[in-house]
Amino acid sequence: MTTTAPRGGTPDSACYDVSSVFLGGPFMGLVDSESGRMSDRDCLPFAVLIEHFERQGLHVYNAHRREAWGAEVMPPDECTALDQKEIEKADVFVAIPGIPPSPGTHIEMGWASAFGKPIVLLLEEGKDEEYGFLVRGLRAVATVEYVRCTDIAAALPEVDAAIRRAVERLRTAA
């Protein structure tokens, strides 16, 4: 998935009715063993859903950014029990699954599912058939919304309609 610098837009975190998010993905297969850190081009998805998120007043768990990339690694009994914390926090869960699949992506999917989340969920676009069926499949049991792409920034308004869409789902289920 490439990520394009993100286009400008207008902070409306009411467009969402949620004031947090819990933004997973792949992280630790990412951090390179010299630099200690994930590269520039593997952190970017990541910081431009965070700028989008934050622009529009929501408040942003994310372990990358909190454990610098990848520069502060946390032990991990401390940053799954603070991972799994955040998600039961946070008002909507959205995650970039990984191609190869994240583990512990996975492990919060499960989190959220569980704990009832709103769940959007950004694939590939033309790669469903690397995604487990259980990724694919979630929908049967949780909140769930797809947005396939191929540019992280350009799917912005994508994103946002899916967040919209699994909140009020969820919301007239109940």
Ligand code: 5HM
Second form
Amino acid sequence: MTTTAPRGGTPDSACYDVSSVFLGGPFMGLVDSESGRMSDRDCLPFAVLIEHFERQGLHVYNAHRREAWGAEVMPPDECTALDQKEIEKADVFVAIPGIPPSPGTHIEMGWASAFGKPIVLLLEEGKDEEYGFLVRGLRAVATVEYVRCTDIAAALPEVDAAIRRAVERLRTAA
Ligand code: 5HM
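Got the form predicted on its own; could you also share the form predicted in complex with the ligand?
Following is the full complex, with the preceding chain placed first.
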């Protein structure tokens, strides 16, 4: 998934009625064995989303930033327990399942749905068939909105709208 540089400017008024978001997505598969961290290009979608959410006052839980983009990776027991706790605490779960699939993100999608969180999944445009059946079918058992895009920065308004829809659907179903 490509991403153009963030556009900056004044804060958007996404009007989320939530205060925190957990952002998941491919990690270890993107850590370069030589540099020991993700490339700037691979960091960009996460950096753009984090900046966008924080500009609107949301608390963002994100392991990529927490673990310095691969330079300060936590031991498995530690990051697993922490991620599960943070997903439980977060008001919304947003994730990039990844092509190829990110194993950790798939576990996190399972947790988020089991916790009954509103979920927004960012899929690569035109590649639905490459995602697992249980990713495409997660909407049958959880409150999931899918955003299909090639450029995360350009899709931010759609991400905002998807979050609002997921939150609203969950609220009206309660
Ligand atoms: O399997 P993969 O590394 O792609 O899993 C990524 C997801 O697992 C991320 O959403 C992140 O929240 C979590 N994770 C983490 O928190 C994964 C790893 C390494 O697998 C890590 N910390 N060190």
